[in-house]
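Have a look below at one chain only, the form predicted alone, in C-alpha cells format.
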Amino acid sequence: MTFQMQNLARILQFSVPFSRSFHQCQPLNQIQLLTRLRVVDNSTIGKEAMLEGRPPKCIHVYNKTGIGTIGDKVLVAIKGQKKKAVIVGVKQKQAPLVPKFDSNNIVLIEDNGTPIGTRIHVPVPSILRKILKERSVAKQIDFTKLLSIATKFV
C-alpha cells in the first residue's frame, strides 16, 4: 500500500504547473495583426515611443495575404496615434541572399510615402531597392526617398 501512496503522490508532483507567473508574449516571427515591431529611423514619434518601452504594433497589413514581409506596408498603433511605415526587415525565414534580422523593422513614412524621420540607423536589405522601385508608382506614393535615407545596406 505504501508503494502506491509513493506512485500517487510522484503522479500529482509532476501533474502540477511548474510555475505560475505573468509573462509578455515573444515578438512574433512574422507580421501580422498585433505585432510588435521596432522603429529604425530618428523620427521623433518613434524614439519617444521605443524609450517609453511602448514599441508601436500592427494594426493593419496592406496585402492579400495580412502576412507582412520586406517591402510591405503596414497601418501601426503608435502612442495613440495611427501611422502608416513600411516594413524593412523581418525575423521570419527568409528567400536565399535576402538577410534574416533579429527585429521586426519598420520606418514611419506619411501618406504620401515620405518618411518622417531623415535616417535609417540599421542596415537595409539590398533587395528593399528592387522591391519599392516596382511598388513605387508615378504621381502618387514614391518610396525612392525612404531609400535615399538609408545610411548602409545589406
Given for the second form:
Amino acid sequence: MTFQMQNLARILQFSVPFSRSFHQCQPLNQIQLLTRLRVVDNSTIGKEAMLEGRPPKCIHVYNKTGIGTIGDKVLVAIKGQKKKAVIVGVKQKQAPLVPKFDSNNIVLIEDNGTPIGTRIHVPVPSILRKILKERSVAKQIDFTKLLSIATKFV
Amino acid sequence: MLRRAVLQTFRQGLAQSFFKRNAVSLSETTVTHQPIETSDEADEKSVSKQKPGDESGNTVVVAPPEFRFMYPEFLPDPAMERRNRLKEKLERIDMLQRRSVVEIPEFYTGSVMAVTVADANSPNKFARFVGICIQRGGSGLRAWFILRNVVDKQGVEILYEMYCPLIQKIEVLRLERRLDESLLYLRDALPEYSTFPLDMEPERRLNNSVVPINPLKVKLRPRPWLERWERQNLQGVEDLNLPQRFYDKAEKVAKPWEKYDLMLQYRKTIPAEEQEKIFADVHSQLQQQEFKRKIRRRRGTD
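After the form predicted alone, can we look at the form predicted together with the partner chain?
So here's everything in the complex, that chain up top.
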C-alpha cells in the first residue's frame, strides 16, 4: 500500500500526507484459540513437548467467552493428541492482589479432572484456593488434587 | 519568578534532585513554623514559603518540599476534567485515617518491598510477597504499585493498592531509587535482575542518609521484547546493541519538542501553590504519625 502511494506522490508531483500506522492498543495477552501455552507440571508428555520446542496449543476454551483465565479448563493439542488442561497462570493484567506471570502456565489433567503430573514446579496463584471452594464440581476439575501437587503459592 | 523557579525544579526531574530524610528531627528542622513577619529562611529552598495575605497573623505551616516525592499519591490526577476539590479533601482525610492504622512507608520505584496481605483461603491467614517496585501510580486512595520477583524461575508481578484494607503490612527491605521512573524493562531483562529472596531481611540504613540512587545498568535478553526500549531513552539499561535501523526509526518517531512544551508540563502537574496547600493540609498529621511510630519503635512495642 505504501509503495503505491509513494508512486502516486511521484506521479502527482506533490507531497501526499499518508500515514503508515495502524491503531494499536496495548496487547491483551488473552488465552484463546491457538494460544501457545507452557506446561508446568512434571508429566512426561508435558516435559517432552516443552523440551522439543513445540509447546501445546489451545484448541478450545471451556468458557462462555472464548477467553481463558486462571482456573479455566482448556483443550490443548500436545504431541499430536488432545488433552484437557487447567490454566494456572496468565500473562494478562490481573485485578489487584492477583499475581500476573511472565508465561501462560497450564497443568494437564485427565477427563475426570485429576492432574496427570505429580508436582508443579512453579508458583501457583492462591486465588485457585478460592476457585476450589466455588467451582470445582461444575468445571470437572479436581482442584483439591491440583492444589496438593502445587509446591509454592504466590 | 516563583513559577519559573518551580518549573525548573520540575524539569530537573527526580533523578537529579537529592534530598535529606532527616528521620531524627522531623518535628524540628524540616518543618518551618513561620510567623508572617520573618520569612527570610524561605529563600533557601527552591519553593518559596512566603504566604502573603494571612491577615489574622497566625503562623503558616508549610510542608517541606520533599513531601511531593515522599507522598506523591496525595497529589490528585492533574487532568482538569476529573478535579474535584471536595472529593480530594475527603480522600485525604481517609488516607490519613488509613495511615494511622497501617504504616505506609516512603518508597520509590527500585525499592525492594515486602507486602503482607490478609488471605482468607491460605492456611496461615496471611500471604507475604517480596519484590522490587517496578512502577507506581494512581492518586488518592487508588494509589498502586507493582512488585516483581522471579520465584522458582517464574517471573511474577502483583499490583497492590496502597490503601487497600486487606493489606496488613508494607515493609521496605531496601530503600533506593533507580535511574528510571519505571522499571518495566525488567520484564525483558535477564532474570537475575528481578530475583530477590523471599526471606530477605530489611537492610539497615543510617538515619541521616539521602535516598541512594542505584546506578545499575541492566542487561536485556535478546529480542523480541515487550516494548520498543530503544525509543524510550532509558538510563538504566546497558547498550542495547541493535542494528542502526532501529535507532534511525526511533529518531524519526521521536518528539524532541516535547521537553520545551510548557503547557504540556503544566497540564501534567499540579501547580506549586496547590501542592503547597495540599501538603500543608496533611503534613502535621503525617509528622505526628511518624513521631508516634518512632516512639513505639524505640520502646520496642512495634
